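Form predicted on its own, single chain, as structure tokens, below.
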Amino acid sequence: MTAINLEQHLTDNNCDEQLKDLIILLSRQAPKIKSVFAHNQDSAGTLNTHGDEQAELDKVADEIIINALRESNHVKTIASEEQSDIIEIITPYEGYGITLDPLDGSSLISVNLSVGTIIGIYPNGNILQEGKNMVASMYILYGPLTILVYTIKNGVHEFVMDENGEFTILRENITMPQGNIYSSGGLKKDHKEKHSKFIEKLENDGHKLRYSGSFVADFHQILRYGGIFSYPSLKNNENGKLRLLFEANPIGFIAKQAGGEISTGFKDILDIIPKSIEDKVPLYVGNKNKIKNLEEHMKKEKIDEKDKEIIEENHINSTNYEVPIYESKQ
């Protein structure tokens, strides 16, 4: 019997034709960006938007995506880590909305430890609206085997690529269980109280620590086992680490569709209406359980006045950018 292959399970559950050539365009990125691995390992010598070093690959993969999706005609803009504002790109029609991490845990890559892709595909071209809105999420994982993960607002489902760069079924209608795993980024002396007896919790109840540093790799693990991500708050850093567009609402919408949950520790993320492409935020996701006990937990302890803001800030639409434009093939 022959495996179902991404073509044929998009065409299944009935996608749209423009958002299947757009996810299928997608996937075949996906060889082009492993191929570069083994020579582009050294430091680009430059900072992100985010003032983060890039690596040589981040800017590769950065390169190989967008170009691919300026041929497209199912674009309108584009938002990607990489990059220090929105491109708009000239089509035929009202095209979608990406949000693009290029190379998630790009600096893993010289000690071969797994990293992906990260994407959002938003409707009419906006990206900077609610990430329940999106229609569709997606991401790749780049370890010993090559996944993609993807929903389109029906299910979570997971594919593995071939020799030939042909990306065929391996589970579909995932849910997320349980689970006994927990991931807390950032350093452990700067985590705030209320967080750190959330851990404590965790681990007196046998949870076991599981942290890569790639976040869609950790995330991945949750998926496939249970438990809970989070990189949260911290006493120098009050947003966290993570990017609400780029991290937080992709993940969290695959999140949600597996059966889980993604908050701020106090409010659904993916209710939160970007300033700018710039914004983060402090990060919880995985197993629904988990998600309302942490919540329980946050609202049990002492909230500082920069934790009132996190929860009552009034997130409004933003577009001050200076935006390139690119004219796209027709």
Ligand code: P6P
Second form
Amino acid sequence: MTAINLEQHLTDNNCDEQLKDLIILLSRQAPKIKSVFAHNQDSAGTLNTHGDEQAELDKVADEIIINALRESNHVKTIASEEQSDIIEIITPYEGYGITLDPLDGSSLISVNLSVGTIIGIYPNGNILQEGKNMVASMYILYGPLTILVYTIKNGVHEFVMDENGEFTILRENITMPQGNIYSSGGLKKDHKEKHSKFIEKLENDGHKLRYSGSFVADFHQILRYGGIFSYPSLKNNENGKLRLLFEANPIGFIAKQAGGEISTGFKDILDIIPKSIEDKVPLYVGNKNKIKNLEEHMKKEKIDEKDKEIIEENHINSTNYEVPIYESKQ
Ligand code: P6P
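With the form predicted on its own already on screen, would you show the form predicted together with this ligand?
Time for the whole complex; same chain goes first.
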């Protein structure tokens, strides 16, 4: 029996025709992006709006996907990590809003590690709304295999690309097991005491560190094997490093559809109303029980010295004090 391809799977799951066309169109950019890996390995010598150095590949992948979306007639707005402003497209009808990280972890290509494309799809062309309002989310992971993971709120499904650029089913209805791996981003010296103590607990409970520097690759391991990924609030960077729109929301949407959770350490990230496309957020994503344990830990653990100053200065009720995201303490 021939393996079901992505288009058939979307049809079998009663996916809206426009949305199906859009997901298929996005999947067709994967072989084009993969084909340029070998010859675009240098830095572009420019910075993106987040101040990150752009690899040539970031710009090439960005251009490939945005050009395809412009021709699709299904897209009203595009926010890309590699673009400074939201791209507005005149469409004959409403059209979707797209958030795009064209090549997350691109600096790893020159050392042949896995990198990914992360895409969030919003209704009514509005990408500045809570992540929980997405209609679909997907990522493409360029590793030993090129795989595509998607959800249209019908569970989480994984496909593998063949030599013709066709995606066929690999795993259906993926659920996140308990697992015993963890990832922890940022420098240890910049970790706040609460986070360090949480990591210590994980290690004492037998969790093994798995961290590649590519969020998509590290998350995919958590999706399949369980565990928890973190890029926390740091002493020198209140909101951590990862972007709310381009990384946290689309990955968190998939995590939840697989029975997992995503949290700032205090609240569900998919409930956050973005203030701008630049927003960053402290991030923990993984197995539901581990996220629950984390949030209990963060609420009861004694507060960091710096937080204590803030509480005293502002007479905040310390029992439910939450690290303010979007407001730097500096
Ligand atoms: P660090 C890649 O630049 C990225 O945005 C994520 O893919 C990854 O999880 C993180 O940053 C790695 O950051 O500080 O370990 O280099």
